[in-house]
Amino acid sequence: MVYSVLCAVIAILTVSMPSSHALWPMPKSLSTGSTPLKLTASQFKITTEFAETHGHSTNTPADLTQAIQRTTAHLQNDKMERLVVGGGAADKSAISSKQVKTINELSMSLVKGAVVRSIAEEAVLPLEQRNEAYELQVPADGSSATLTANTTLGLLRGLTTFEQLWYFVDGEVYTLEAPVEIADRPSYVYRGFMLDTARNFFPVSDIKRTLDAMSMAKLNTFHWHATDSQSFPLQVPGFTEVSAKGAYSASMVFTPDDVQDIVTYAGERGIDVLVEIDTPGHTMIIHESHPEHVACAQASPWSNFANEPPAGQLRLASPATANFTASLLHAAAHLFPSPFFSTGGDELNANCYDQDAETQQILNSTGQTLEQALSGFVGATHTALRSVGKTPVVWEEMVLDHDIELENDTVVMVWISSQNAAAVAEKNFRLVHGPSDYFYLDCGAGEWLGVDPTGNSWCDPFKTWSKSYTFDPMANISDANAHLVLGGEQLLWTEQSSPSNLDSIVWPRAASSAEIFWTGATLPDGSPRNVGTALPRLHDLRYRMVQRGIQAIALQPHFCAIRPEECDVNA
């Protein structure tokens, strides 16, 4: 494989960590010199080169040349200064030498015999098919750079990779670190981002802009979590009453159009969209349109029948209500082409149930319990989406608290705690984290129900992104089952986050995941990941991402990043 030959020769080098560039996530192999090079942007020439394959075109893909083309921009516009005292004018004589080179071309090229797909073909692959491997080589003596993959994912991780190799003073752009060769592959295959747009709407605008930053920090899954008891947004073909008497108004709405327009663009970056159609709770705002399907719906007061309000949960109980259910999840799945759809499953109340006349009616003719009445629901609608091809995903509820029958291919999410994983994994299931001990981004806000001034919220503190940086993704897992660990995400729950605040509440943190799912538990040179060497690269990043017209929040005054661990605790 193209990846295991080169880390085989870095392996032989010695690898120290880069001064003056930052990579985010650090690669798997890294190799660097002591070489001014510098790069003319706007001359600069990106080409591919892809061998014939019997079969199978060999035209560079169209995302593929976008992405090309994305890269070419960010080497002319980015601009991005080293983050030292002085902003890199030190940097002036060293690039100023007539012995400097200058590079010209980046050559990207597929292995022999790799099959040319899309990178959004290549990005909703089954997992365990999905290859986001390359190498870099780019040479001190100007000749061209190489980058050489095994997909066109793989290309477009690589070419991530060389944006961040550049900076910019006085009209050059430059590295001083050049030869540089890398060889690169992710550590686990899921690593995402999960977004509530049902709390509070997000234009496609706002999605759109997020999915750049995940693919600036190489993160690979969007997960939708579209609806919820508060607002059903998103429109479902043959299911429309459901979002137009369930969305907050006509213009906080996605309709299958923007849909489209948001999988593609997340295609195109390399991102795979899971969308989440919270089931059977969350879902009061389903009454509105469909009221027999709902109880407890709005029922006072609310703690006594949900988490927060307003209270409402699907009659699970009812057979027209599992179909129903069945029925617009699998509509929904035909609007997504990723291999999975999650289907919720958290923070059940059975007062609701135990309180509504109707399911105890059904409960009590057909002899059923209520954790069996869940199991036939959540077996109903998992067969809808299995017959078009989707694996479920559900909360860590519907395996750690409940009796239900489950495939056992279906993806677990954990959130309610880190200490939790590896009860799921005992249970033979496959994986992600996300707890919100870690990685919850809206924790620490402070309370947002209504008269209640002296609240917190229910998972303070607030989680920095030094906190998150030391999860430990193995941590309680036995090697046995170390294999049912696919990655994981961190979370924005939307209460108290809006349009207005979306990037700074979530960048740069949400970067911090990429590197433990990306990077792995050790850094290039051997030494363990640590929030020390991370920091000034997490500025790196983050100074990229507001040049990119991304608000990212500082993490240290401005005197702290351009002096690195000046600012250190016991500096």
Contents of the next structure:
Number of protein chains: 2
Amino acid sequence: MVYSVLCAVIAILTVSMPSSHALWPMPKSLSTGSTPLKLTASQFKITTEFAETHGHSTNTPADLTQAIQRTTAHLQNDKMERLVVGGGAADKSAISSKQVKTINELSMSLVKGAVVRSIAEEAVLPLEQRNEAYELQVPADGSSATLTANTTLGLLRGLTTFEQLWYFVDGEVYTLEAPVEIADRPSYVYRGFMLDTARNFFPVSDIKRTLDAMSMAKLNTFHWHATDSQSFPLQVPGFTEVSAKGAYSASMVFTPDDVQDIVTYAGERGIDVLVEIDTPGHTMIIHESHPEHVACAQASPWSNFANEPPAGQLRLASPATANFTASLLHAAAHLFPSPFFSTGGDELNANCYDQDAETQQILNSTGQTLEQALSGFVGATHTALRSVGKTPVVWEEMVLDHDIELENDTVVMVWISSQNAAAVAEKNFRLVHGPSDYFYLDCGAGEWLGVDPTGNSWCDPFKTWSKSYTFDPMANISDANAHLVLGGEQLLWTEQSSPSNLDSIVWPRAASSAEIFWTGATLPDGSPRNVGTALPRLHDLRYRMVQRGIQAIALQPHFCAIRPEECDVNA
Amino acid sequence: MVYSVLCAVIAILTVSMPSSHALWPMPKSLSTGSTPLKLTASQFKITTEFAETHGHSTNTPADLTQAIQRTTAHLQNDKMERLVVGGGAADKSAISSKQVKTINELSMSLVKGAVVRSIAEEAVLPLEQRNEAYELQVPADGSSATLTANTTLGLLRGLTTFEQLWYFVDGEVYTLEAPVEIADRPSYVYRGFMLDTARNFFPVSDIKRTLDAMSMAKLNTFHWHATDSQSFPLQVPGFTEVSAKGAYSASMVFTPDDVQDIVTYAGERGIDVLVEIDTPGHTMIIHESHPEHVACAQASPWSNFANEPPAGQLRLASPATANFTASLLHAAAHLFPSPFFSTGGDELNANCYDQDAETQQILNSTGQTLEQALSGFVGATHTALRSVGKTPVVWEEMVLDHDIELENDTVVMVWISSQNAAAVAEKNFRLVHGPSDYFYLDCGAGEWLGVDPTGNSWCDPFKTWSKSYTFDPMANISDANAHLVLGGEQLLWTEQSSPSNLDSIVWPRAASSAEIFWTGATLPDGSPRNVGTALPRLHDLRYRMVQRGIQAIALQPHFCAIRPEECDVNA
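Next up, can you give the form predicted in complex with a further copy of the same chain of this protein, since the form predicted alone came first?
Once more the chain from above appears, this time first in line as the rest of the complex follows.
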């Protein structure tokens, strides 16, 4: 009796402790052991049982096969040393014992009756149909690991977790924590990252690398703020004059082929591409091709007409402009398989329209207020998008600062302050958290406007990963409204960013919210998610990103990364 | 009479206006015209007259020949478009006229009687002998450009300026501003950049790329903070155990060959490598190989013993430790041709020694105070360095916070506050400005210590290029002490930096002080140096860096970079 109780205690200590430093985001349920296990990357096989069952390989979607190939390559190439003093050399004796087993296979299967779709198809299903859950078992005895899911998308997530289990030293790929048992699913359906490709341009290759990094953290939505007042790089069929005159150069354009390339690459990685063409503000550059549609273009001083230079907004009261915009968005929508499309709607400047003779003439002649005209304008764009099956997404001002008609399935992005989420929810809109006080990756880089040497970033200070990590998606949200919170995203506005610092300003920080919205408030052992235990795991993700060519920033001196807690503020 | 006055006015307007957007740092004297001039990069020749004069090519030092080859390559490969709307396409008509001349040669010569030394030799001469002056004339009529200087180092600086004169569009290399006449020399003899390779490690390739960028801005001193408490990557002959046990890994070491590689590369680019082995603080990691020499190693809580983790300082009162340190520095000094060597000396923590039984025993037995022991320790290291011809460099605390004997040729680096420079000068020490309130490139990235999610960077906010640019080297310095100001440097401490963000956190910001200390307070037209006219030129430098593979950050949206002043705060 005493013996068996003791054994149970030992079992708890050695098998159930979720001690893995590698996993990000932390799975919902995890148990790990303390048995070393090796993997011979060159011989390791990842098999799909459901394909064999049905007897023909076409049942394995091509993008799942590619995902398997990527995982196989990562197991060979990551060469990720354990973040401990000595760099894993201390593990060599543990894994060189003849008793250490070698695992040769990961067997993947879909649950019985599952519909086999490609990962890309799963990634763009309506939110309520998306399923990223998976279960993963890695036995300690060298027998095959198993990965099961309802969807290929779930299998992709499981493969991503599997990759994070393994370390490398002196040619050996190994874990010290077999057996591993994981049952996992995301807490929130929307886990995003936003990139602004208009202030500064980013080539397709940079976006693809960003999608790779997103997928490592199981982020599932690439919110692509494609256009703004500074440039219009998106080439929209039927409206090519807009990018021809509005892109920074002929080479700084996303052609439909580029978009398809990005959308495909994202889909293969379980990522939905939510494009945004911000309207009616943030549109000055359309003046270059369509001066008739833009009020206060480059008006001076810009601060009277816009939150940043250059001023310029679509003439929302003009039926011709509304028609043009709706047609533009309608045409752009065909480029993207996502069920969503963002029409933006932030930072509308009323003075721009007050000073615009044409707008005033239309308002006077129709007897409309500016708000009524805005309602009509937004309605026209949303109707156009709905006609091609898109659910509109807007920035928070559209529901908090304006009195316009919006259908209640519209998704609202909260950005000005985390405090504003509750008000959006109270209006019964679904929302995505992107608060500048937690999630803006550009904050803290100082003033970028010219001739202001003592100016600071408007959203100073810098949002560290740990500041972001303390965000509570349910703060001030009533239980009744909890279902309205779809998730959240970290965002990069690119006034001071370009391909030069894309990786370093985004990673690993943007993975901070990835864990908030995947893991939720509680770790597998029941303790609250916290920055103390998160840091060693985030270091791991960061070093693995670097191994894969993503230039993620160092969060601390390497000295600290290999000595958890020794560099804590009160250590 | 009226005609000739008019002509004179026109001449002033078209020839003397220093309108070039490209030059950084701005030369001391500059006149540019408005005549287009082309250069056929593949046929352009850079010749050295002084070699021909003496009749044998050995008179052209190998590193000058290499500099010429680099300039030739840059002229071909920079492909730098002019930062204007349309990207230089508007210049095509101006340069396609048949009247536009093509320049075929840059003829370089040393002034009569000049001693011919290599660039690398010139770069490490005693400060008072260094000469970086040059004169450059680029005629508008297609005749040869001429570059003259007293030294090969001056010729290198002139070549660097010459490279910045040229833009590219559609296969044509051109300027719109011929003729160009420049007479140039630096205002300050020390123009540096400091990199910490101890908090995080940087491979040789990253340091070389940094030296390339430094040379583009005519920076002449690479202050290499090689070691610290976190790691000791510098392999010192005779003391290889220190790096063997103190480097992060066997591959994160600078061998003597690596050092030679760096020193050679720097010298070829006119850069002196001022190495720092910080002592007696910031030395915990020496405990790994020499526990006998280190007090309070990794003592907890670290904040009682050090300004950041880990705690650990050399036992300065111990004769054995002083001897060890002096010998270590003496051995390291042989690796570097610089006339300087920094012994550091910042942030000494008295409590570490108060709590160290061995230190207390020595102090008690010798009847010394800690300050007296410190004076002896520093004296021992400085004597060792002087014995091999090095002038010691120290951080400001050594003269402002401690009462120790220091010879008055010691160079003092001011870092805690720009306010402290005057006090150092009052003590009659030569000084280098590196104030954290202007020049610390790491500031503003948030707290890096663990478990402090609301913590900010200790030196918040981020130091923008324009904040740095407003630094006045002579503020509070009396005229009588002006000669003590050697120059200044921007610095990167690497708690939150690694190769991933090296370029983007350093460039183009570190070029800000390069202009302060080269150009001085006044622009060639007599107006004060100012952030308004600097920004377009700094954009130019930044874009040219990107063309050369240096991942310099975008300072503004590209929209603003091609529209000077339109994004100014009050535009």
